[in-house]
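Next up: a single chain in structure tokens, the form predicted alone.
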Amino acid sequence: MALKTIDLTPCIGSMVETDVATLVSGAASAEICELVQSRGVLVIRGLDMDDETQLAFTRTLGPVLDEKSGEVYKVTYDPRESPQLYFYTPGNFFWHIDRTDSQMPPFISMLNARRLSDTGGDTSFANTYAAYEELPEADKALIEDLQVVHKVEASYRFVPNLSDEQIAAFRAHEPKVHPLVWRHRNGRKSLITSTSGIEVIGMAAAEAEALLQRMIDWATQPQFVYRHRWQLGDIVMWDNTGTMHKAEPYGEESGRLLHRTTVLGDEPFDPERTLAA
């Protein structure tokens, strides 16, 4: 079936007009998976999904990630809603790709707006396919074979006043090495840029830090970015293998609450490294 869509920017983001019955039936799932990979981010408004319906829709797209908190991950500062996940919320305010602490990242992540902040709290997305494609040829040659060390604790290095408990928990995650250039099985390439990236193998620390920040700055130029201004009931999904994202600041006491479901991935950051392991 052909879904009605409206592009939100030339490079990234499309609004999809549909209904709950269509989504839960799976009739549009193949098209949605194609759209999210080609547009990076999809927005669906006005459906007011509960958790059961959101999960039913998510399952039509692929196997659902079951995390320690269950299949529905509550993104919030409110410890009453999610005591464990509140621990990790501050990392959401910096550009990242989810689960760089694994070799096989999630495919599609989906957020459902349940409560909003009066101020702030937008979510921004950056197209890392387009960012790579528009790089100067000299930069493509420079980064083509570089390997980057990613650490969970590095994702929080700009967060003030972390507790000793938080620092210990972040350091408990083993570092992972990923290429800076992701060679996808569809033949395209994208950047693996994230604040978790902290070292470049074989490069001096200061030079590596400057290069990694320059790649994030490049990928988050306005032409590669869509900024979503939430409305209650919004469903926003993105291709975690081709975008970065971050939350814009909002108050800890705002009550902002998004329910996230996640489709498992089947494309590793580095197929050669995964096969070797």
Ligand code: SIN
Second form
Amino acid sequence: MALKTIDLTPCIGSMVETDVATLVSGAASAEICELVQSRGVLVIRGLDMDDETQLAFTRTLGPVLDEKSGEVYKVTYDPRESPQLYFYTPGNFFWHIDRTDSQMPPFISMLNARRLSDTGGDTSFANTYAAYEELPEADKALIEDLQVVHKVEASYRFVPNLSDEQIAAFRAHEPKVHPLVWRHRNGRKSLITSTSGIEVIGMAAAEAEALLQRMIDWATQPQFVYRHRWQLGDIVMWDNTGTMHKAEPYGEESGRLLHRTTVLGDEPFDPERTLAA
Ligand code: SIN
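Having looked at the form predicted alone, could you now put up the form predicted in complex with the named molecule?
What follows is the entire complex, opening with the chain shown before.
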């Protein structure tokens, strides 16, 4: 089946024109998995899926995270909606790859726009394959073998007014070490850049932080970025192994609510380290 697509920028993001029945049937799932890897982000408008349908579609793409609960994860910044989610949501406002606190990150994350903010609340995505490929050769040589320590607490270091409870919870996560350059089994390389990355093994702290920030700044230049302005009913999915993302600011009282489902990954950040673990 050849899906109709329109590129949203030259480097990242495509709009796919299809319907709920096609998606849930699984007839297009292989093509969607290929497209999301080659374009980083796919947008499908006007679907208005309920949770059950979203889960059914997600299932056609691979094993689903937390499938047993039968519930989708709610992305909200409204403490009345869920104090527990509110606790973690501020980390979403900074560039990140999902689950750098694990060795095996998710493959596809999917968001379904259920309620929108009147102002703000776009979601931005950066193509970490293209960002690596376009690096000057001197930078490629500099970072080729670097190993980076990722900490959950580092993801929140720019968030003001964290509570003691939040700080303690974030610190309780074990740090993880990942290469700065991801050598994918498809033969390509991408950057593993995320606000969680805070130390480089064998490098002075200030130098490491400056280098990691420089890599994020590089990877989030306009030519590598797609910024999604939400419409109700949109489904947006991205390849978490080849992109970073972040939420653009919106208010706690805005009511913005996105329902997220996640396809588990099977490509570790570092195959050698995962085998050794
Ligand atoms: C996320 O970071 O997973 C959510 C992004 C958003 O709320 O736009």
